[in-house]
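Okay, so here's just one chain, in structure tokens, the form predicted on its own.
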Amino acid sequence: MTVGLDRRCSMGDFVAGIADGTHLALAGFAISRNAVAFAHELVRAGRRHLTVTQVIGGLETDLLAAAGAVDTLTYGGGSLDRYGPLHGVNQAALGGSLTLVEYSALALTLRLHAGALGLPFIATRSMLGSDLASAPTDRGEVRAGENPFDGAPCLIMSPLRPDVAVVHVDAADKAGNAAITGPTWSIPETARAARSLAVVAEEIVKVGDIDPSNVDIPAAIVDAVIPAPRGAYPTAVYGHYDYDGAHLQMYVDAGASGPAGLAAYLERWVYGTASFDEYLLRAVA
């Protein structure tokens, strides 16, 4: 473990280090351990041009997409679980303003697994057969191939190596050591491969205070620790808190309305609150 750094820094400073045209990865998935605050921060700060890559889109992305702040989004698909679709994607993307490319999660997976292992490639039988490897061999990720040992067909794909990734833990030290409860999906080669990375944390804790052995996320690849109480709300943090049924389905009424039913969210939610913690003494009244 690191001992002697001290990571912290505040949510803003955080965000005001993010300069439009940056490729984000986040790792939320659907309607759990969304990192909402850090979406809320971005896009009052007006952040535009991002690419943005998400295993499996959650309520973060669709937040960003409504505000018009993603040009190009890199998933394996997603939503907001039993309450409905990503409104805020779909309709960027229809509308022409933003660009999707579609992966399986399994292969997306992989290629930041190449991206964390410095490996110049990575081979997979996922996609094949299907029309999903087409935009990704347009965009020259994805070539067919052959496995070298029975012919095989397979597909090579380039490592993933996004700018920045922001990842919401359950505890961190100020050094950056974190640790996750329950499952972790595709959040480790997230973290592993971004050339920088944040923790947003639940709670910040004693350096030494979490078991080696739980310990996620090492200190030694985190740039930024961010503390954030309920930051992930109203997604669900395993073991801390529920997702709130109610707040998610406003927000995909919302959404199903339309793109000024999305404004409205955001005049209401983000844009006219000052802070999380404002929004949140609204929304958990």
Given for the second form:
Amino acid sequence: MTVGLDRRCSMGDFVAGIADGTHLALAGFAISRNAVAFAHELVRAGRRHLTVTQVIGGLETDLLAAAGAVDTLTYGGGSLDRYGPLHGVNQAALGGSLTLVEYSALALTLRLHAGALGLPFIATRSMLGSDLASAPTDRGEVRAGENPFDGAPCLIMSPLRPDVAVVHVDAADKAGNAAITGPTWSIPETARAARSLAVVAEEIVKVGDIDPSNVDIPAAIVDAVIPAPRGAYPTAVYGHYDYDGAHLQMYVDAGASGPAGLAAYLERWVYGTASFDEYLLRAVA
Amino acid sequence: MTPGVTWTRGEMLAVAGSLQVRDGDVTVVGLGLPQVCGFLARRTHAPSVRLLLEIGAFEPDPTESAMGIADPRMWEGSTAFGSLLEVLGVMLHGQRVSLGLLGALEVDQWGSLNTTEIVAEDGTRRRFRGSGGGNDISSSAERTVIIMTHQPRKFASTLAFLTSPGRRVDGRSRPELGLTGEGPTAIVTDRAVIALGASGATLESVHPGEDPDAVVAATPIPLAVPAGGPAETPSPTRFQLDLIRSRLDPKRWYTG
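Could I have the structure of this protein in the form predicted in complex with the partner chain, to go alongside the form predicted on its own above?
Below is the entire complex, every chain and molecule, led by the chain shown above.
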């Protein structure tokens, strides 16, 4: 058995290494598999001026936006499914403190894919003719062009390489080989696009315990392995636990009452707890 | 109309929407009513339709009401799990999807959709969930069908934000824009079926009990009416209603 590298670190130590202004890539999707433990720790640490890229926004995104930690969010939309909209994101955007750059889900995934592969650019027909193309064009991230082979219109997109990606996985070994069950949406491209990747794991297993055929993220691209059982709570992790609908509804209701409601939620559940474990104990009590 | 059978507007919409699905369609469905339409079609006239969810679930067959596309209940019974790049990339952008079923906040006469934000008369902006895979489906599916409740404010000749392109945008055709597929072929509401074609929108049928003139008045986009008047949409059958009530939307979230 290979001894290999040990990339384990605590959530606190990992967040201490993330500077203000970092470009983060997140990989939760609405009410599933959000890196909530990570978002809490970032908020408690008072990080500011983050850029966040996420194909579909969810609770983690909204917590960071509600805390005023994010200057720019590039996303393909998002919600908390039927529980409600991303009030934190929407309020910050409408209030002018957050710049929203909206893509289609596929177009943003393709930009991450191009970043992962080191492609000079990638082309698509998504977003052509829509208002979605305007903001990314103004920002110099995409441009209307034509297929060099047949002259047809296409949208030429630059590759996207965030600084740090944080992905919640089912299991990881200490080197970082990680497994995910269920649908994987844009997790593969998000994890691979970033210059640095942290996997937050429900469970740490021995090297070799994950059958190589089942490794979704190879240790070769992983920089940190962070143990966080129930770290996606109150969002769901397929095969491990369901979302907590009552807690999500409480969060949405707090957001519906405006920025003060979200501030009160953060005060009670994030700033008012010393650790994610304390939050879990209080929330499920 | 079968004597004694009654239905809600939402049930009528689900049934009329399901009739737009053809057997053999490969379909990407959005959450909510589009999903009810897709599952209903599969259990009635289109048993070989293949339903895909952008999150990476192939042919799900859920038995419980799901809170959304990211609710694991929604993925139950899937024949395969994959990624968004497999569903929206390989299947959809790869030209393997024949039908997209989409909801909308706002639609224009060419079937372009807004799912991003609404601007009220006083200038207040309200943001919604955004594109997700909606723009991708509109850009690449062979055809799309729009499923929505019928409110005059949802029809606009100029959208507050054009999230997903329809048959024409600013006078330009889909090939001129670089888009593939025919685009939207129908807007199905809880009052009527509006066909979309090369010349624009036509009131194809009104649902049982609806007055065509009232429907036209409640549809503030250019809307042609056939010379003999619109047809009547087929009434829901007892079998369709039983399926909706017992299996597809037992909590009545979409069809109540």
